[in-house]
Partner chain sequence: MRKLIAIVVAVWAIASPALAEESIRVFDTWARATILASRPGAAYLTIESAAEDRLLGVTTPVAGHVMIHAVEKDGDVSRMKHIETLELPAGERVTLAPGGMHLMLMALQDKLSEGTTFPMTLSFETAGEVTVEVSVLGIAAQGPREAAE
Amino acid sequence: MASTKTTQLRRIRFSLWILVAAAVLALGGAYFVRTIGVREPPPVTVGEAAIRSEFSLIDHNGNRVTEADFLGRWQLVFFGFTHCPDVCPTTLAYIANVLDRLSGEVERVAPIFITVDPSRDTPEVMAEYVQAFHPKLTGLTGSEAEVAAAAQSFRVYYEKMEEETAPDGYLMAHAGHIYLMTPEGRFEDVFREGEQSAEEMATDVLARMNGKQ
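Just the structure of that chain by itself now, the form predicted on its own.
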């Protein structure tokens, strides 16, 4: 059963790569999960003082990790959840595309997917999900309080929304930002899938990594 689900997830990734250009146009400005009556998330407050890479969570292999485990690498951090119907798989496929375009420099990057739905997104669920997108991607989960603390550090908006047609009767509304953090864990920039191509983002990230911007 798990093998069948893994195969399905891998097919999702390849399909999304093909459809990502069309998805950008279709999604337009919708950078958070589609829900009924959800309010627009607040704008990101950028700056080193406002956004920090601070967390204590469980990775998809079941290990306790903190931001210290990623020091020395540039972090690409995205918050979402595995039951997300559109924005999350599209954004993760986009991040995977960016990582592939970094070529040999990808070892200097730590791509991180932090769930905002820890009650369903166990380490086992996260492991199966992230492996469908890219082998370098790390999935993080934890308790409700731990996830809330991580989201607060990154100033990430998320909210549980009731939705009868969704699995378990709810979805998680959330912002769709991709945070670029320095090897010291400081805020560098924020991106959103659809605002630039994967090639453009990879070029931008490489320039920052090599001190050319």
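What would you give as the form predicted together with its partner chain, now that the form predicted on its own is on the page?
So it's only the chain below, everything else dropped.
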């Protein structure tokens, strides 16, 4: 009788330990999933081959330009539009800030702002807009098809959203990335305003330009 009780107790103790082990595993698992899960996937690192600098557009002086006109310089490319009141000026001001921190090396960089709203962003509008941010900044526009092709080559997503109350009845949605392309026009890296200070981005860009990374 006593031995049966001991066996029973042993069984209970064993089951309890199983429960404890299950709880530990479940909690650990949940913690693991949470720690890993909250990390956002890295932005569009589809690989070097997928993102190319290929375009034929009109610059803010009214001249037709292609990627060939920017080869030989490191390119910082950002897609946006001038009706964008928040993300675009914030990002362009950030790029200007980065350029100012490149000091002597700024000549080796071509900062490019490509509009995704070409029907409203004419070369004249782009000229006034980009010059307010930085004298080195080039604004590019073109036909809807040319802009779509440029965005496609950079794997940039944008869309027109109907919004009755917005000017002209629409808003644009877009990805706010800054692409760093090599002097050969190959994808080097992608940055986002707000993820590092302008100083940090400038240091990073300089290191890559000088082959330290």
